[in-house]
Structures are given as C-alpha cells and as structure tokens.
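Here we start with a single chain on its own, the form predicted alone, put down as structure tokens.
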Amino acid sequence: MARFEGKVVLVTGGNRNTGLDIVEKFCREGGRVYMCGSTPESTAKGAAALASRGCPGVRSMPCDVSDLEQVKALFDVIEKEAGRLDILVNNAAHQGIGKPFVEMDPAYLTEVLGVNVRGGFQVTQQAVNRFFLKQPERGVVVFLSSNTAMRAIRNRTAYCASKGAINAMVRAVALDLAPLGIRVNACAPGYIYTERWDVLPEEKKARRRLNCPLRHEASGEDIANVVAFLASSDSSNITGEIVTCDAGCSCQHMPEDVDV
C-alpha cells in the first residue's frame, strides 16, 4: 500500500525510538522522507539504523528544533532538493526526566518548552509559510503529544506542561489553518516500548502493563500507524483532534488492582 507515493515528508526526531518507526512507515508507503536528530552524532546513528531496516533513501540532517536558525537551514535543504513539503510530523521531544518540581531550575522548564513547544511551533510555521500555502495541494501536520497532557505523572512537571501546551496549540493552529485547507492533528501515546524499557526489571515492566487495560504498551509501529492515518487522506475531514493511543490507560479511573 503506497498512500504516500509522491509525497515529501519531514519527521523531526526521526533518529531514534518511535521516530525510527514513523520514518520507516512513511518510507514503506512510498514517501520521500527527510528526518532530523538534534545532533550530528544522533542523526548519523539514526540514519544507520534506518539503512539496516531497508530505508537507505532517507535524507538525514541534524537540527535542534529549538534553534530557529537551524530550523531555517533544514528547510533551505528541503526547498533546494525537493521543492515541496506535503507532510510534517513534529516528533522531536525533550523527555524532561528526573526533575522534581521543588528542585527544578526554572531554566530547565524553559529548555523543555523550547524543544517541545517552541520547536514544534517554529517547524510548523516554516512548513506552512514556505511550502503549504504555496502548493495547490495543501499540507498536513501531525504532532506527537502524550496522555500525560491529560493525566500527569510524577516528577515530570516540565514534560507534562509541554504536552498540555502542544494539545492547546494543535487546536488553535488547526482553527487558524483550517480555512486555508491545512489540517493539524496530534497522536497522544501512553507507554511505548523504547530503549528505556530495556534496563527495567521484569517486575517493573509487568506492573506498568497492569496499568494498561489492554495489558500491553504500544510498539513504535502502533504509534506510526496512527500518525500515518492522520497524515493520509483517510482522515481528510479530521482536524484539531488529539487521538489517544495508550492501551486504554486514559479511559480508566485507576488500575484494577487498586480500583476498590
């Protein structure tokens, strides 16, 4: 199935974990994919991983999305090489791990918001102004949010705040761009099996899975499938929506072992 044949796609943060699965999904469905990581080293590592998965044609470039000049340089390359952009996936993220609220330097909050909120804003604005508004077939934007925007987790204030801001921004930007024919949506994952799970003891993995009514965390492919749906014509009448993919975590009041 080649839903994205002839489409030019940019996936930020496409160099690791779920980003790799999103890039691979678009590649296997015919897209011409550009991806970026935050450093040259991480980007090169991601490019090697994609080549090993059978996606050697991905154009990989380093870009810290919180830096507007780097974002502009990234779009200069896309403009020169492809001359268009059809789909933007704002996947790049600062995880904001291990900073309890009472100990957090306000500068750390600014750092996390810089990547997750300002970064997504800057990349989207470049995509819209430099490409989408100039093309007869307008573009599509998909953000990666999180179910932590709706149900907070401990010691991740900056991250939760950033994902809540993304949800609000998706709705607001979608509203502004809808009359121009540009759709903006988000996928909000819960637990995803990434490299951070590899160091967890089995009992902790099992306890996490007990939080999931479906009894298993998402794979990167699960998230990529939702992103691809939102980027495709299959969702042509959907905009301003946050599609949750979290094995049912958000629909319950509390896990069943404490639901008394």
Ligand SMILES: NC(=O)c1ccc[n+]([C@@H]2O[C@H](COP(=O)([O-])OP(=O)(O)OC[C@H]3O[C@@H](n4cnc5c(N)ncnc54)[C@H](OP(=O)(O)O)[C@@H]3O)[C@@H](O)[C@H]2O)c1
Contents of the next structure:
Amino acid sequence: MARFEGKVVLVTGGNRNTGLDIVEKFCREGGRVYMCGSTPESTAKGAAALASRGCPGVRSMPCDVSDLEQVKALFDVIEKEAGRLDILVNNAAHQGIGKPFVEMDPAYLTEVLGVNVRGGFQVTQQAVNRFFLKQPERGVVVFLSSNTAMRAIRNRTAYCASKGAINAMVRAVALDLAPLGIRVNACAPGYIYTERWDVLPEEKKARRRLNCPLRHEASGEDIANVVAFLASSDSSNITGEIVTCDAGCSCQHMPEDVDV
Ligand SMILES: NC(=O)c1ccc[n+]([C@@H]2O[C@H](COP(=O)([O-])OP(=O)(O)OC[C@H]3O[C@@H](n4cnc5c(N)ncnc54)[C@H](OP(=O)(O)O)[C@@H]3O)[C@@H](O)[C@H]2O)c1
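Complement to the form predicted alone: the form predicted in complex with the ligand:
Following is the full complex, with the preceding chain placed first.
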C-alpha cells in the first residue's frame, strides 16, 4: 500500500517551485492532495503544471493564508469535499526579498510576518480545531522553515525573523498539541534549486555550490522527501523538531575557499 493512501493532505503554496514537488510527492504516494497559491491566476498555473506532471487529481483553490476569511473558506471546501484532513504542510512563504534593514518600512515586516507566521498559525489552528481534534487518527503538521532562522542572510531581516519565529512557534505548538496526539515539526532548507536559480549566472551557481559542504543545493524533491518523512508514521516519535536539510551549510564556519 502507498505510504499516504487514504490520507487527505493540504499543501499551502503548492503551486510553484518547492511546493509543486511536495504536492507531487504526496500525490505519487497515494495522498488526496489540496493545494493553494495566493491568487486565482497563480493557483491555476500551478494546477496546470501538476496536471502536466501526471498529478491530475490534485484539488487547487486560491487562498491568501494571511487572510483568515480566505483560510476559513478553504477549510470549508475541504470539509465539504473530503470531510477530513490528515496532513498539513505550511509551505507558503513571503520571501521578503530586497529590503535592506535601514530602508525597510516597519509595515513590510508586518506584511512578511503576516504570511509566514500569522499565515502558518491560522492555517494550523483551523486544521487542528476543525479536523485533527475530531478524528481518532488525529493529524500531523509540517512547517517549512529555513536555515536562515539560525544563520542570517543579508537584506532579509523580515524573512529571517519570520523563520526564527516559525521555529519557536513549532516548538510551542508541538508542546501544546503533543498530549492530544498531534505532531508538529519543521524542515529547514538551505539553498533549494528553484526558478530563481535559473536566472543566475553559472559562476554564481558554482560559488553557491562551493558554499555547500555536500557541493550541491537541494532539489525540491530532496525537501519533499524530508517533509514526507515528517508527515509519515516513520517519524511517529518526533515532535517539536527542526530538521535541517542544507547540504551541511549550517555546520561549517566558512566555505572551503576562504577557510584558514
Ligand atoms: N528556495 C530556497 O532556497 C529556500 C530556502 C530555505 C527555505 N525555503 C522555504 O521553503 C519553502 C518553499 O520555498 P520556495 O523557494 O519554493 O518558495 P517560493 O518559490 O517563494 O514560493 C512561495 C509559495 O508561497 C506562496 N505564497 C506566497 N504568499 C502567499 C500567501 N499570502 N498565501 C498563500 N500562498 C502564498 C506562493 O504562491 P504565489 O505563486 O501565489 O505567490 C508560492 O507558491 C518556503 O517556505 C521557503 O521560505 C526556501
């Protein structure tokens, strides 16, 4: 039997890049998958991409996770159509790119936290209250964090702060929900190959790969494998954990070419 046969799965931000690979993973392993992008256009584009990858059964619906009314509407649809939810993957993220701290409007910080922290919070709360607590088999939550929660990158204060908050939130929510039989964990990626890598010059890709002790960034599939592990019964004794998947970047002080 496929690992996620009979499981209903929701992947937020499942319409492009890593989210698509996560959706495909659950789909290929038997899950009944729901996914959302933030807008009707981006969600429809994702649905078409999934169909062309051979995952036609995925149900897509736009939902801005920072907007509680849209989140409730998404859960209304899942409740009506599937009547249950077993796995939630909080993958949606505002990348908070290109705003140096000295120039950043504080409202931008609120915007990024609104998607990454409040979004993950309210989607998780809906999943727990509307489904997991009512089901004998409960459910499991996986967040996408980032190794930048632990080691910052430049000009990304809002994003790094949001991922640090996600790590703290994962531990706190995991503690509250553990006695109720619900597990909450995170995968913290480093570099992932996405469409943002496609436009990089080859020298920059090579330099980034030299930053990786394993000499290669993660593929979306690498990340999907970790997410699937955390969502499966193979990790049934793990909760409140942040699993780093970053080619060893976090364990090194300096990349090899500048090491002493
Ligand atoms: N890429 C990396 O190198 C890297 C490294 C570390 C951690 N991560 C984390 O891994 C996850 C996937 O990364 P990625 O690079 O594949 O992400 P990405 O390319 O930036 O895609 C972000 C996804 O989130 C969705 N999204 C953004 N705002 C949303 C909102 N308000 N409501 C609902 N959905 C929203 C986007 O949908 P739209 O298309 O509608 O915008 C998109 O599907 C993220 O959590 C990211 O922070 C990525």
